[in-house]
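In the block that follows, a single chain appears as structure tokens, in the form predicted alone.
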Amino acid sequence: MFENNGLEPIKKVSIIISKGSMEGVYPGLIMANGARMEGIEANLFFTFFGMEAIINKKMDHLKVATVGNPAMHMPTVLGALPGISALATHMMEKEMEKLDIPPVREFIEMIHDAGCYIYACKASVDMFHLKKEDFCKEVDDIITVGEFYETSAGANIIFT
């Protein structure tokens, strides 16, 4: 059983996604979910690349990143050999669907239904041409960074 040593239980939770793989975007998901299921409140904010999670064209297509990423443990120029990446990304998705962890769509629709509030940052949606139209329907708003520090007034700040 988890102790909290005499401090403060954790009411609110502000999550920034800012990467748009697989493994930029799971963490925060699993996160948001497990604060609801503990009954803290939650806040998922998706900024630059994060954006891929919600945007209807682009969410059910996210690929582990094999170039660049240290915990690979290859070689960027294997990283880099085509075929890899979709490889990495199947292997993960059978994985995780072992832990009965849900596809990102199926999961932002959880997350949202169990009560956790999904904003999209108005600077990277401008920076990329975007509208409210382009993101799914889970999106509750597009809002800007001091919109999002004050609806995260008295939460913890994750950012993954």
Contents of the next structure:
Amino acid sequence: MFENNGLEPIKKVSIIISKGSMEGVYPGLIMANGARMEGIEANLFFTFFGMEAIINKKMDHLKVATVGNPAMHMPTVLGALPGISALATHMMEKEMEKLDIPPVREFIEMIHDAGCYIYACKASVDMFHLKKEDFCKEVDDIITVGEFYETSAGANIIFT
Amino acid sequence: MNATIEILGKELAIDADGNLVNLEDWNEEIAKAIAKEEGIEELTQKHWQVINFMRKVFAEKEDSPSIRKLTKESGVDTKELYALFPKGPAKKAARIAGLPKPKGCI
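Instead of the form predicted alone shown above, give the structure for the form predicted in complex with its partner chain, please.
Zooming out: every chain and molecule, the one shown earlier first.
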């Protein structure tokens, strides 16, 4: 569909997910899955609150942020009311299901099965006092930033 | 925009992605020839399971199924899909099945 003007197609991407809200996590997941669908090699690196998407106890309970998000067009006091974030999350989940976008756990499994490597950031793991057992089984390893750059050799790095 | 491809001695119309334009141009022999071009030497029974599922979904919905739908409903899981159709199962399988590239992002 697009002319590449003779430029090299993208061969490899390393995608960093640093935020733990639903809208913070999904774009990176969609890009990683999309990369594999196009035959592009992919790494996913979860850091700081982005790790919520791969922590067993948390990954099924991500929420949409209804406060501090001007694009929600919702007064801050309303967004802060109990249940509003859950409601917005539920609505978004419904819309995503219509588009065949899976829940986080299923999506992570699909992306991993597609051959994308999944890593947690060592500094964040240490900071939050987490262990390998706290993560879902798809997490390949806990790696340092240096190792992240090593494994990203030849890749485009995308920070989300 | 009248690109064609020569397969088994026939000139067939293709779209910008190289996929067949006319569903009726497709048959199993054409599928085998496109698969070879995509680097798949032999279409196994599992390949056909995916191809036939895609054609069935397309006939119902007029869109090729997403990788998630393939994973959940074709009876072939994600790992196997990538093994059968390396470098992009949904896209490759759609092309071999004589269908347009899937429109969705998933």
